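Here you get one chain, nothing else, as structure tokens; it is the form predicted on its own.
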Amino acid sequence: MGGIYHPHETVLLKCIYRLKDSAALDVKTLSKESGLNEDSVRKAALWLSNKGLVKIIVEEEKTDSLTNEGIKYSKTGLPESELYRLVALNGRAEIKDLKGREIAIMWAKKKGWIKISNGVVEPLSRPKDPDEDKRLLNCIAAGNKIPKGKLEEFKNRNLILEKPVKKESLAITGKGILEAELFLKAGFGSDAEIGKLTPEIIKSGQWKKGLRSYDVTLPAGRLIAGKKHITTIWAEKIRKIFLDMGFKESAGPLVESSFWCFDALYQPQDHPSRELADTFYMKKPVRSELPDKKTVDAVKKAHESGVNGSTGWMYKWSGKIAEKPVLRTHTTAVSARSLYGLKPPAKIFCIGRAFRNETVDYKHLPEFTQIEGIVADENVTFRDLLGYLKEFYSRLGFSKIRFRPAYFPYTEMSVEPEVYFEDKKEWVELGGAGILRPEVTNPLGVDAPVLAWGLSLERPVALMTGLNDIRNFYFKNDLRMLRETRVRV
């Protein structure tokens, strides 16, 4: 025998040999005769065809199927039938009362069911079978033939669409006949061959009687295995980078108080980002619990009159505004909570969801993933911040990194790191960073300098994977994108 065969190949080849004198050996017939399912028949046929044992014959046939309108009328009946019943029931109908039924009127008149005189529609001879067309449409849906005249009428009315359908059949070749006869003579492909080893077969020595051969060069179907989401893969990579750099992971609630989301970060209570246009406020719960009175009073003082000689924002701070619950607008709220009672030195990071009332477009989402890192230490400086940022982005996979001055309400000095994307040949800003102001750290009981930085996850991941629209990550549920996008981490 001239090759290595899958058991499905031997079964199918012997089946085709047995039926070689039959007129049609289509996939459905061979599936029934061989006991293989149709997908297995197709795969085995392709393998046998590659070996020259069978020939796959592809013919194109035309078949009739219902359009959406045809499907509708197969359930309700044609509009002229409904119109005739309406007119016949009342004996007559005014044209002005039949607006929207112009097509039904035209066909009912053409079929001789009604007459129109002086704006009045009256019934004529009753159709022999008002539901005939409905029944014929259902015949087409079931794959049955209907009279040629009716078929043409339905096509002209766009109720039927003629579609080409490929029909595959198999025929055994001369080489295939010789091989099949060898199979039958040698008993090849019988149940005596072992295709799966088990502990029992190994112990009994039954495997010595013969193992089924496999040809690993045969074409095989694509395996669609489960895999992690692209953003999950990158979040795990970033988590590992932080942990390798000696950071400890922290987390916080998604529903946060305005105190931790804004006030503790020295953001004034009349800041535009607190407006409904930017922030999601909660109806329930009605209010959030604030921390101890000493901390609240210290934050209030920082806002009203400042700390360490600063002037603050010079307005009357409101505890009621600070109690308002929000969906956290950034994971910096987690950093603020982490600073509360913190004993330096410490390095903390957070990867979590944040929410903003954004207009959805190719680079903005109302819900996104944000990444935060803070370092609290007596001896750190702005140069250390740049060093941490350079190390972080280097480990993320970027070789060219630069920094430019920036402004953020709760850091001073502030900086925006930029990285160079080789594929796009351009510099892209990927976050914000700085040294937290004393107005942030002092009320929370931290006297040491605190370095802080953050970035969104979706935007850099989209750039690194070649996606131009971050909505693709969540909105379209595009399995093709998830399966085919290669993630280099």
The other form holds:
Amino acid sequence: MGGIYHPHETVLLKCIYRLKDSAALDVKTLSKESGLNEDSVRKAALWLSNKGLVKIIVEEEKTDSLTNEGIKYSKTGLPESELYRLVALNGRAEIKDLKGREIAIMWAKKKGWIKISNGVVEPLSRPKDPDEDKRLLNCIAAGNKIPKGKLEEFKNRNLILEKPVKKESLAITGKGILEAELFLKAGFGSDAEIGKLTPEIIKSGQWKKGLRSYDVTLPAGRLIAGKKHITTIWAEKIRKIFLDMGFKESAGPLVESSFWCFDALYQPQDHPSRELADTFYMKKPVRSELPDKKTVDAVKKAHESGVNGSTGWMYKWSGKIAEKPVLRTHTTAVSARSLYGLKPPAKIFCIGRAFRNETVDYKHLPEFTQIEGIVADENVTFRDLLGYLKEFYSRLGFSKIRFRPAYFPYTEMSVEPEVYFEDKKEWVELGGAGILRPEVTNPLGVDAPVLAWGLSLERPVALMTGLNDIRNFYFKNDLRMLRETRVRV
Amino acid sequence: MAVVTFSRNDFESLVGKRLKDSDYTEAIPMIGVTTESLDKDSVSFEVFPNRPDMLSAEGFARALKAFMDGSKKIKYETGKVYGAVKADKSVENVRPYVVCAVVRNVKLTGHALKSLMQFQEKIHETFGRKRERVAIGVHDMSKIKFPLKYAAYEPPEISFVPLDKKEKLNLAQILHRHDKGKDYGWILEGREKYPVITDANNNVLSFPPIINGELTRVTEKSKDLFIDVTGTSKHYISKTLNILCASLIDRGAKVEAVKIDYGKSSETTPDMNCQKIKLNADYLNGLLDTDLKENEIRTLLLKMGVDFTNGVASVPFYRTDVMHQIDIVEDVAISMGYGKFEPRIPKIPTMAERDELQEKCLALKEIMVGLGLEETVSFVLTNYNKQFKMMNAPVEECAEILNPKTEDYTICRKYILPSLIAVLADNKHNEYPQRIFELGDCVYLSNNDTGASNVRKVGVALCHKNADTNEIKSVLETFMNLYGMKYSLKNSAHPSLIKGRCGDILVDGRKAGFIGEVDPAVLQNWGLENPVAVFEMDVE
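Mind sharing the form predicted in complex with the partner chain? What's above is the form predicted on its own.
Full assembly next; the chain just shown is listed first.
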């Protein structure tokens, strides 16, 4: 046998083979002959024709069917019959009493059943069968033939309509005959095979009679799978990259003091990114505690008049402002905490939520996930920063990278890495990086240079998955979409 | 970040040569400026906030010219002291500092005027912190009689015709009636006296930081200008005046100085002396991993407009960004080109270290996925309505935002359950069953240094036509068993769950969470039509 067959297929093919010399085999006939219902015949025929074993021949045939008027008369009888009965009952009728029966009068007269003189209708010869036409209409409805003359008359009276109807019939192909003969040799047994295997069938040994073959190439439905969120999958990938490179994982509070979020990072207190329009300040809690006085004083000095040879920002720094709690605007706040009392060499990373006072659109969300890495060591240089960036982004899947000067208040040199995005054939800015300023590291007690870089998680996910509207990730959690995203990234 | 737009023709004539499109898209970004848009007639740049000198066409062209042809140095100097401005003690508590200059032979036609106006607007917005820190006034010199006076007055005391008005208004009226008064009046909020600059004839030149007088309006015919810059920081107003003067000198003007007399002390502005900063070549070579000699450093720095001799960098008076020698190191790196630095990875012996909570969460997620649950990720931000009211739960105290932009996000969530219900409500059109989980942070007010703590929680919601207490209990039982945590359940009540079908999850005898079927009244609040069974518990 050249293929795997559903039992209905084998039954149908056997049947068509047996009847191969008769005229066109339609579904009705085959249903009767095979014992399958019409639906099963249609399905099996389609499968067999896909395998090239039978041909489905579609012919257009004209069939007569009743119009609405025809249907009505097939039930009530024709109007002239009723009129004749009425007139015959009374022997006569006045024309003026027969208003609305003009059509009936016309046809009764035409058929010679009545005569009209001086406004009076009288019956003529008694017709053989006044209900003959009703019977004929019913014949047509049943699909049977009627005399040609009558057919024309009904057509003229608009009681029947000629309609084209598609008729399907099946014919076995050469390949089908070969296959059927192979079947016959092997003994058509498959229609008796067992489908679903059950514990009873296994125990009883019934299975020994043979099990039905299944066509595994047929399409299957999908299950709803247990699955991690697309951003979790990417966050884990990135976490693994950092761990593989020997970094230590860190975490910090979502509600953060302005001190760690801004001041420790040498962002002046009137810096635009600290404004209400950009940062979520807290109504509750009301205030945060600052760290030890030595650190606070050192940060204050860095801002006001500078440390380590710096001029500072030259303004009056306020501890009150530094105490204001905010929702952290970047995970760099976590890095600042990590730096506090850090003993180099150290490599630290953080993946966490950050908040900006943004209105929601397809590019901006009030919440996003930030990724951040720092490397502190006495001997690191600008080249090492570029090296880590190159390595990190290439492990992330971007093998081509270039670097552009940028500006961040807490780094110098500042770099914007751009990666080459193969799909779109263009350079895309992806994150920021730099060497932390001495005004940042010095007050926190770190003498070594510190390399730092960060990016948002959503950006590479959007780039790599093509899901450009980042709202779909958190905002909507569209399950249909999440179910479609790939697990291996 | 500020975006400035220049006429391409004017810009290129300031640079002194025609620029190709590729110069704009490839070369200019390497000085640290992004070309936002470019066409035949105009070009827009995104200027980083550390380089306000590049907000003017003249300043930008000056930087680019040096970068492209290196060594040429332009001399900037002030002429004689023209006159004096007396700064009265009364301004100390409102707007303490002023610097001024007189500019001669200005041709304020077309592009020069446009560039000046754009610069003024952008610097007010960014470097000037919306005029609070720095505000500029530019006047027609021919209408002014020296000496001038900078003093603060009670609002009704002084009246003058402000720009764009026909009648005299007093200072209070200007704040209420003039557009600029409405825009910038907040800067003077709570002050008893407002600052004003007047001349020897008692005419009002300016009411900083709000508006100038109509009298000294600058027109295309103005030949000589008087410039005042006032503000809260002497450093920032001086730098602003410097940038302005340098730009006007680039257009062919001459600058004369003005003496500012504070009574106890006085000074002459503008100060065009270079900022001197020591640069240690070893420090530079150590950070960049280079081996540059002093003369090589000098050549590189000249391209950035900075002179370097005997270990001292002379930074031009219009640069505002140099605070530490690291800033000069960056200039050297940019001058070399970031592309010249070969990336490399150093050998730093550190061990990878995983965060314990993070590890725990990963294990929990594995179990959840094994149980056939789909992970969702929601915002920590929400509001009282979604977190409590729509859950038919009493409102609790939460970490709350002071300045929310929308009503959607006013607090941090304390529970995961409302997030899960919101996800189900958003997914009614999608295929069921929907068995979802979320593992994420909630925020509790606490005694931590910041006043609040992250609390990691896990929540599960089963939503389909047969979801019930039995199923969610089986999920919990399997989850706890696989994780290896002993727990017990206690019949109890929860405002969002059906009475008599919910309980507390106890770990070590302490309440760690809750389990049950969501009350149909809550389901109706969210428009949900299928039963929902849930549990939520602390991870730690």
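Residue numbers count along the first chain shown, from 1. Computed from a prediction, not measured in an experiment: that's the story for all the values here. Basically, rigid core = biggest C-alpha set you can superpose within 1.5 Å across the two forms.
Shown in the overlay between the two forms, fitted on the rigid core, is a CA shift at Lys115 of 2 Å or greater. Once you line up the core between the two forms, the Cα of Ala104 ends up 2 Å or more from where it was. The Cα position of Pro449 differs by less than 2 Å between the two forms after fitting on the rigid core. Once the two forms are overlaid on the core, Gly149 shows a Cα shift of 39.1 Å between the two forms.
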